[in-house]
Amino acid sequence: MTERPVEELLAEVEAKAKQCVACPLAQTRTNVVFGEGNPRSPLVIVGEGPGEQEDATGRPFVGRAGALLDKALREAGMARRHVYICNIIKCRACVIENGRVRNRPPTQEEIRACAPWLDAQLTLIKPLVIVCLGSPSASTLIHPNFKIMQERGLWFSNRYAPAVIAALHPAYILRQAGEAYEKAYRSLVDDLIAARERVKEIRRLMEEMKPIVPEGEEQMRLF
């Protein structure tokens, strides 16, 4: 029996999750922000969650934050084409105040609600890194309460992926002024390099217990 191609199988996900009424948050979204990218890709960014243009396009990381993360992973020598990026949740979470909306971190219901259509995800795409931008993504996804300034930069592993990094969100190193931006923005080139550091280092040791690479298996050459 042929092995169903990953797009195809992520394409039915994400049609179900269109249709998710799991939390409150399926009442106020405009779209769903499922994720987008190379699904084939051994690297895989997982951020909090949709803002307002992520909303309103129903795509994740095209707002401010998003052309920061573009420009980081060109430093990196990467490019979107290059990686899978979703979020943790893929409503945007928000609240209205003095009659205008703004986000809000996602609440652990919220988190716990959508975790099935992550974990189908990333067990769909099998990623050899998967790098967390922020605490949320962090805590869900390496240890609950997960301290970003210390522990952003330090290699874990989860049952998705045998290595995981955490870096700051690029909405965070946007609220920075001055000197304390260009660090907070060095950090997030910095480990977005690692982290391809990181899979061109795994690929090497696969490779080395199995030197035979089986007929049609997809290799990535930027890795």
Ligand code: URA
Given for the second form:
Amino acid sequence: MTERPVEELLAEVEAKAKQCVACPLAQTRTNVVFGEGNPRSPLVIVGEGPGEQEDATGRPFVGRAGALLDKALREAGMARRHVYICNIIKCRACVIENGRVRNRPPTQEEIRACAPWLDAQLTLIKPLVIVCLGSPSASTLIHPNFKIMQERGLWFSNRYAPAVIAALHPAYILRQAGEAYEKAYRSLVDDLIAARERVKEIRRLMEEMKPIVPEGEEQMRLF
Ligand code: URA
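Would you mind generating the form predicted in complex with this ligand now that we have the form predicted alone?
Let us now look at the entire complex, which starts with that chain.
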């Protein structure tokens, strides 16, 4: 049986996601922000959810937080084309406060309603390493009640990838000033560098573990 390309399969899922009405965010969104980048990348970055710019354009991380993420990726020797970027929820979560629209963290119900899309993305892409940006992403993909300040930079695994790490969210970093900003930004770059190194390490291990006898029956005789 010939396998269909991941790009084609993801495009099918995206087309369905664009019709999603599984939660009330469907009523207020401008665009579904599915995700983008290289679906053959071993490294997937998962943020929290679209903000104003992302909702307006349909693309993840295109606002100020996105510019900071791009800068951090560059410092870690990567660009968007090297990774796949998406969010735990695909539609903007916001509230109106004093007549102004403000982003808010997704609720558990919204995360649950959106989970099939993230599940399909990660199942199709099969990354070696996932980087969770911020605590809602880490609590969804690593363990509930994730403590971002204590547990960022540590390695975990989940059913989607052998290596999963959480880093500070660029939007949080942008709210810091002076030394706190520098420290937080440096930690994001360090975690991205660690993620890139981990991909290389896993690939090395996979290479070493390749069976001496190549395929099929021959391989079966090993066991
Ligand atoms: N913040 C996120 O978590 N995701 C985006 O796509 C943009 C900002």
